[in-house]
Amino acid sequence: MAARSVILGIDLGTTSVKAALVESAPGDPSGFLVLASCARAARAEAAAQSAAAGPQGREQDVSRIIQALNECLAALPQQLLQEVCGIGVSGQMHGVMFWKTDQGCEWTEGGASPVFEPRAVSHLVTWQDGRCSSEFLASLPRPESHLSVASGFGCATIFWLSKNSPEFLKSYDAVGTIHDYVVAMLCGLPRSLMCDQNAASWGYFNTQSQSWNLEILRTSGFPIHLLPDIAEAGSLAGRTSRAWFGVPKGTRVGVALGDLQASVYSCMAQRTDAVLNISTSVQLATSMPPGFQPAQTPDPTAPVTYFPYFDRTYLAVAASLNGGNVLAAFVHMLVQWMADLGLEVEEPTVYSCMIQAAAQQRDTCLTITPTVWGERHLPDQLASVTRISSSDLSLGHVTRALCRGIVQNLHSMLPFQQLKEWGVERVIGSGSALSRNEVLKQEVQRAFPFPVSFGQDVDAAVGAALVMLRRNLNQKES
């Protein structure tokens, strides 16, 4: 009997970390089986944000993210981990963290095999970071790329740090996303390595030439020596330098992928599919035909952008900053109001009650525009509530309107009729906020003019594993 090809997929999200063990379905080269999966809340919001970033800063504690990752892997079946022959990793795009290449982690004995703990690392400045004002972004050089630069994008954050905290940058010699960091630590890479998907999400990256805008950045005082080397999405980053939670030393590791692309890869069975991911934020994506090339002039006001996928193809993406985080903010507000009234209620209890109330309230005239965090193409557009009447003020009405508003906001960015014109015939829904919210599922099914099916909460982790399984398992390392 041939040895099993078990792949470990990992996704490092904003609110949770997920892991999945995947293998090919017997007798079906395109099929797969999820043997086991696990998710753990990251709870990684940094207790102390960088003072200079102000209240708009959004940072996470890398040690807590890695702790959640360790908890995920410890919960997976040990026997299956010992059979792993490849690791695929994805994670939150746009964000940036710094480390020292020779001191980025410390390996310690952790039960059956070593584990690594972060050491000389910075906080992760996430995609939600708002320290780069519209005025600051306007002062930056125009990129040689089809993608604009927004606050929370890696290169914008590094520009901000170089101008406002230059001493901070002197402490580190490597930079990447959180998932680039994990791959570098697993493989002991001498330099940071980043795929074109993540590089494009940082800004100042040309997807046609597959290169950073080095001359533009250099003449603007950007610390280009920090920029990662570029690898093609789906290629190998290296091999594990040690055994890790039972995964053998020398196991192949893929270059870290964008979580959007990994989610799409696990869900999109046909080119006529579109993938809707609602987690902390929202993305609606569909593939463009082979040979499609976006205009090489960035348009900051365009609500639809084109992100690199695989094999030099592109995804058309409406990426909203307002998704599950809006529901979380609403829950937090309710809990805070009740605390102010002298009542103690846990957030999970409030969430469950409000979804139950909305499920019983099938319709509402209340209208909520849920853009609490603005949008990249409309950074100054904040949330609003209209058509308020005394009959629509119940918890069920408000929650129903909030879920509907999240979907309608996405429709305003990418009209669903446009998907039809692009040949889309089905929508596949995925993501943690969607998987556990029946009301949001109802609103998605109500809004789209074609069939909607729903995937799993671990789609990005599964997608990262599938990329490794289908594109690298039988390839020799270069």
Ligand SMILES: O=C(CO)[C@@H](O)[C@H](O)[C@H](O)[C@H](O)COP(=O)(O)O
Second form
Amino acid sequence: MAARSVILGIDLGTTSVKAALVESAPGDPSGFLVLASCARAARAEAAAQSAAAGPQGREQDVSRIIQALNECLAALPQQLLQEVCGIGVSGQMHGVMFWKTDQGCEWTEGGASPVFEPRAVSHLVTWQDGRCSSEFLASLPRPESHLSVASGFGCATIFWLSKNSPEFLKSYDAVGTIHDYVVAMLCGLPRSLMCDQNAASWGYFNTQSQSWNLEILRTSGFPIHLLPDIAEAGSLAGRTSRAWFGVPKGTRVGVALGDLQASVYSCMAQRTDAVLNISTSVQLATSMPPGFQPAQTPDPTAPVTYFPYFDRTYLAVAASLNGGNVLAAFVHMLVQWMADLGLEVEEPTVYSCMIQAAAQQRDTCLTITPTVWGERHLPDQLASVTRISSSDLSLGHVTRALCRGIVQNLHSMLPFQQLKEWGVERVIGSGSALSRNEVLKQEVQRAFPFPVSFGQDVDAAVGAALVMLRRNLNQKES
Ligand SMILES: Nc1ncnc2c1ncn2[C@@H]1O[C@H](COP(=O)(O)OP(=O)(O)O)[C@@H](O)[C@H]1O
Ligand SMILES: O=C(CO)[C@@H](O)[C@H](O)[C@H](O)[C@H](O)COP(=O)(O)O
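Provide the structure of the form predicted together with the named molecule, given the form predicted alone shown above.
Below: every chain and molecule of the assembly, starting with the one above.
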């Protein structure tokens, strides 16, 4: 019997790590089967390593992210892992972490299979980081890119560190996103490799020339020697340097992909589909026609931006900073209030009760603008609640209004009418904040009256695997 083509897909998200085992299935309408999947909360939030980052700093402990990854791999069927012939990796874009070449991890051979643990690495400064004030961003050089630079973008964070913590940078000689790091460790890469999807999310990257704005950065004192080499999205990064949780040594590994692009790749079946992802954040994306090129002068006030996809095509994306993280903040607030009142309640219980209560509350006049983190195009628009009446104060009312506010905020960035004009005929939902929340699903269907279907809650991991399967492993043995 021919060996199975089993591909391992990984998504290193902001809240959780997801892994999926995917197999080519020509007989299936989708062409593939998800054989197994796993998700593990990373719980990686950590205090900023640089005190100067202040309360707006948002960093994650890389060891906890890798621990969640290891837990996912350990939970997948060993037999299937031994049949893996390719690995696709995706993750939270924009963020940046640092490591020392050849010292970024330590492989331990003690257990059933070698595993790597991070060594000589920094925290991950994530896309939610707010240390770069508007004044600081205004002091930076204008990028030669169609995307403006925002706080939490890798190059902005590196500029900030070079100006506020220069000693910190002297300890490292490699940088990348968390998913670039994992690929580099799995393959033992001498230098970090990055595809245009992630490079564009850092700022100061020209997607037309596929190159960093080296001259602009160099003349501004940016440590350009740190910048990763660029590779095409969907290309190979290398092969695993060791066996890993049963995955054979020498397994091909793709260059790491953006989580959004990987989710779109797994959900978008027709060019007329729009993909609405609600995870920690929210994105509404649809594909632009081949040959489309975004205007080269970025407009920081534009709610829709254009993300590189595959083969020099672009996605039109409304990317909100306020998605599942707003619900998580509300849940955290409730748990804290109940603790202050001497009551101990677990977060999953609160999620379950509030979603059930809102499902019974089909409508509300309470109106919530949920933007506790502002938006990149409206940084000063923080959250607000209006139309509060004594009859609309139940948990069901507030949760319904919160879910509606998250979806309406996205709709204000990319309205149903605009999608219709672009030829969109269907919306595919993705992301586990959406898949676990019937009320959010109802509000999506209310705001976007298209036929709506919902993907799986490991869409980016499946997408990363499919890219590997369709762009590398269906080709002849190289
Ligand atoms: N028990 C739960 N029930 C419903 N929603 C949840 C639950 N736990 C977390 N969530 C939501 O899921 C979101 C995280 O989704 P996830 O897909 O893990 O994010 P990411 O891909 O960004 O890591 C949280 O921000 C929260 O809103
Ligand atoms: O902020 C944008 C785009 O600018 C998002 O697409 C961003 O890439 C994602 O929210 C981050 O990658 C985080 O994704 P997730 O952890 O919310 O899945």
